[in-house]
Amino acid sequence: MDETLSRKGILGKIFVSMLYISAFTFGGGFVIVTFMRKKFVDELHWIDEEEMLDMIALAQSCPGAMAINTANLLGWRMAGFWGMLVSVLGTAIPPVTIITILSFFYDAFSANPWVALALKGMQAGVAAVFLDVVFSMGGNLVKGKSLLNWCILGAAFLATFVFGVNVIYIILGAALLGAVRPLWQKRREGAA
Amino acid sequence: MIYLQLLLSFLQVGLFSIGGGYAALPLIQNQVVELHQWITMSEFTDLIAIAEMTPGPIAINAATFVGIRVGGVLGGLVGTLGFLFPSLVIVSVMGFVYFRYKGLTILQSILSSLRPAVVALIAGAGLSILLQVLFAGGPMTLEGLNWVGGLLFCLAFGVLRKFKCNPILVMLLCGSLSLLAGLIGLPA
């Protein structure tokens, strides 16, 4: 860490840093925490390589946005509890204004037939996107050739599209499997 | 008590979106368009479009937009707020505990199998997006068939498989396609 700046200067530094970097980068969670990871570890030297591979897979393992997540853990780790509070506000700043902003504007021009046009055909693509994710998600999964990964997605599909179940049960079905499954297998093992 | 009910509403979309930011999405639409019907499937897909075209986490802006449009700026802060909570404490504990003890297993084990739920979840909102539209929430016949958009979304899934180019490129070329198809008189 950086020994000539005060702690004042740690945090504007972060919140701007956040500020910045959130403002401007289009795309997923991973574009926005790659250009983190310039900043804190290859700029500013901050937070050594490692520490910010464990922060991802962190950041990745709990619930909420990932680019959120990573900028919480590295603020604690930069400058303790204000730091995580400066480095999430700066982080969610950006978006909210826009957005904000935006959606003044949407109002207006929605009702446009030429607007409407154009929004129904973003639609399709829209609908693409979705199923653009699956397909990249579950590639990674038929590699994996676990049965049971296969039916948790069939009968995570049939809950959500056929059945109309709440998101949230199927989310707690699949942890709780997840939390029970480390011992089933131990206990398989153990038999064999 | 509509602010209320967007904070909860949106605690429970923060608690439970696990698995990167299109997680988030099916949450959301469960929980404002079928439970509480504060937006319609249309606005919901629109909404998507322009959190996907602007800068930020894809959660964050369709919390804030539907808070907006549920209840004013108010609305879009406290949507916001409640989406935010769960994950910073949850992630502050987690760190906290990590970088303490260094023991992942089960967490990675619950992430496992939550992975598989996430991927039927996004494909069941994928699929609630294009029925919306290829039938604009109307029966599914023949008749009522969409075939601009249609085409588009085969257009725009075929681009996207076979050259992984940037989404936001995929969704301004549907939206000029479209233009012009109405400029040219074809149906929408």
Given for the second form:
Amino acid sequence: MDETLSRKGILGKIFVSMLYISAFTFGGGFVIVTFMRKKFVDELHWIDEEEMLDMIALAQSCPGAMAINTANLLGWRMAGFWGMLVSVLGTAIPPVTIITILSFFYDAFSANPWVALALKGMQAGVAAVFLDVVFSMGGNLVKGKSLLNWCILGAAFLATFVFGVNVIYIILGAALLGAVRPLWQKRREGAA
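Next, report the structure of the form predicted on its own; the form predicted together with the partner chain has already been given.
Just this one chain is shown here; partners and other molecules are left out.
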């Protein structure tokens, strides 16, 4: 992280960045996480790609909204408790405000064909951003990694898309493999 920034400057930068990302991102957790990655990994260089992937995996496996969980972890990593607080606030304020306003006009919006068409158009944009997440972050994850990681990726894909296994079981299985793998390697090294 840039050490020349003051503590207030870092907190302000985190808050404004998260507020902006959250206010102008539609499509859920994976989409907002893509923009978080672009801001804090690619643009500011405050964390690296691998650390971001670890945060996303942890945020996805915790209960709650993925965007809030990731903001929580990012804020904590960048500036401790206060970073976590301003990051979560910056992420939560736009959707809470928008949902509050829309709730007053729900009847008018739900029946409006123009709103329905706009939402259909936004789905295509969200799909494109989601594919960007898959190719950029997923590509970096498997690039140069072990055969075991490729096997886990393939097995997870088959389990969910071919056999319809609940994603919770896939995440728990991958977490278990991730926890057991270092123990297995340590045991193998000790035996050799």
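Note that the structure is a prediction, hence the values are computed from the model and not measured. Residue numbers count along the first chain shown, from 1. Just so we're on the same page, rigid core means the largest C-alpha set that superposes within 1.5 Å between forms.
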>> Taking 2 Å as the cut-off, check whether the CA of I171 shifts that much or more between the two forms after a rigid core fit.
In response: yes
